[in-house]
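In the form predicted on its own, a lone chain appears below as structure tokens.
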Amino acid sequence: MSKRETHALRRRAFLAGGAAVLGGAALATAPSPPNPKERTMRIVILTGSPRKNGNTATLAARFAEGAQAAGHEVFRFDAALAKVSPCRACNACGMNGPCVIKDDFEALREKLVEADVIAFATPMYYFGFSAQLKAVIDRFYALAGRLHTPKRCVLMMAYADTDARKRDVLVNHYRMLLDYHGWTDAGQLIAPGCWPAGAVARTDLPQKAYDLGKSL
């Protein structure tokens, strides 16, 4: 076999990714590509209640530890309890640059830039995301030219109610947001007849965000 014939059959015995020995020589395995779930992800949580220990911010605990048992970095933002100034709609951001207002928000503009997962947690108030959550969206306008890239997302909600029906506005709401972002749901944790604070706890959703957490 001439040197030419070798060399290319070594090069595809590599190629195919198989072990092989040729004139005494090992050759190694081609390396797999990494795991997408054993990298650390950069995730951001939204909360929207303004109840320090309401069922929404239990959701989002539970959430928040099982991702980080999971080895990823976590960020929380509570909306309720920063200073979140609704969007003017003065376009001076050219929704790609800098916002004229200078709030808690600026905390968080890189984070969401930044972040692989955000995760969405809030009660719902009349049909949809609390006001305080809400503020924050709007703000998202600022950033949208940099928010167009893939992320996963996670919404997780409570209300009184149990009419499915009555949920659905919120939860198409968050659909046509990912749809809007070109993002990608990671999962919905609803949690209905939930009213007063630690309702949530009586069900098995705690469980269920921080399972949901630990495998992303």
Ligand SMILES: Cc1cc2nc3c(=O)[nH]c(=O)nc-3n(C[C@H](O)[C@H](O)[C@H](O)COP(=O)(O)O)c2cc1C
Given for the second form:
Amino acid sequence: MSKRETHALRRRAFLAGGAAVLGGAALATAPSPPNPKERTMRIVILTGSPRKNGNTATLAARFAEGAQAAGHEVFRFDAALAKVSPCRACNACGMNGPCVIKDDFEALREKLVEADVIAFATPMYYFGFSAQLKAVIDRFYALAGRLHTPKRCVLMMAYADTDARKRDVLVNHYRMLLDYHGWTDAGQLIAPGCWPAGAVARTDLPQKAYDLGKSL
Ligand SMILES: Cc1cc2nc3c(=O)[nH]c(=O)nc-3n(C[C@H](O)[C@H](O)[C@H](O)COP(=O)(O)O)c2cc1C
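Please move on to the form predicted in complex with the named molecule, as the form predicted on its own is already shown.
Okay, now the whole complex, with that chain kicking things off.
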């Protein structure tokens, strides 16, 4: 098959929801998700807030502490403090190759591929992930073929509203992201009614984040 045909096939698979075709072989032959009791896991935490001591940063930090207490290896990537350009849709990567953009995402590439667990910690911005974290997620595109391996994921999200329905768009986006990659959910910590940085500290969620990290 020519490079052009391979590329076209990948594009069709992506548009069709991809995991079945793009990740089919990998999913069929890959081992089941690792049993946490058996070995140290590699955990990548992706944060999306520009507030260094914000609510989601607090949850991410406690989650990391729990995971490290359980002996796991944690790599944290703060998208809002890093230099990550949005995907240019140049397709030079063919959804499975080097990205033409050389920025801080380079430090994350192999960590994502090797991760057993990916934790997303984001504030809600206009009902979705923060743009900073979304830019990182869009850069998964250049890794698509290599990310369709069993992984577990966590969502930590804070928002100001108290209406539970307002979380649906973001949570559904997260679920679809997992579904597309063939990943499974290991837990969600949602903090409503949190507007100022530090608000989450008055809830039991930081402790729950620690417990979740430790229980992986
Ligand atoms: C640009 C922007 C957009 C926001 N959009 C929403 C929103 O749609 N709904 C909501 O309830 N809160 C919204 N918020 C509030 C944040 O979600 C809230 O303050 C959250 O706790 C921030 O988390 P952080 O401390 O981790 O940054 C928004 C805040 C900003 C700065």
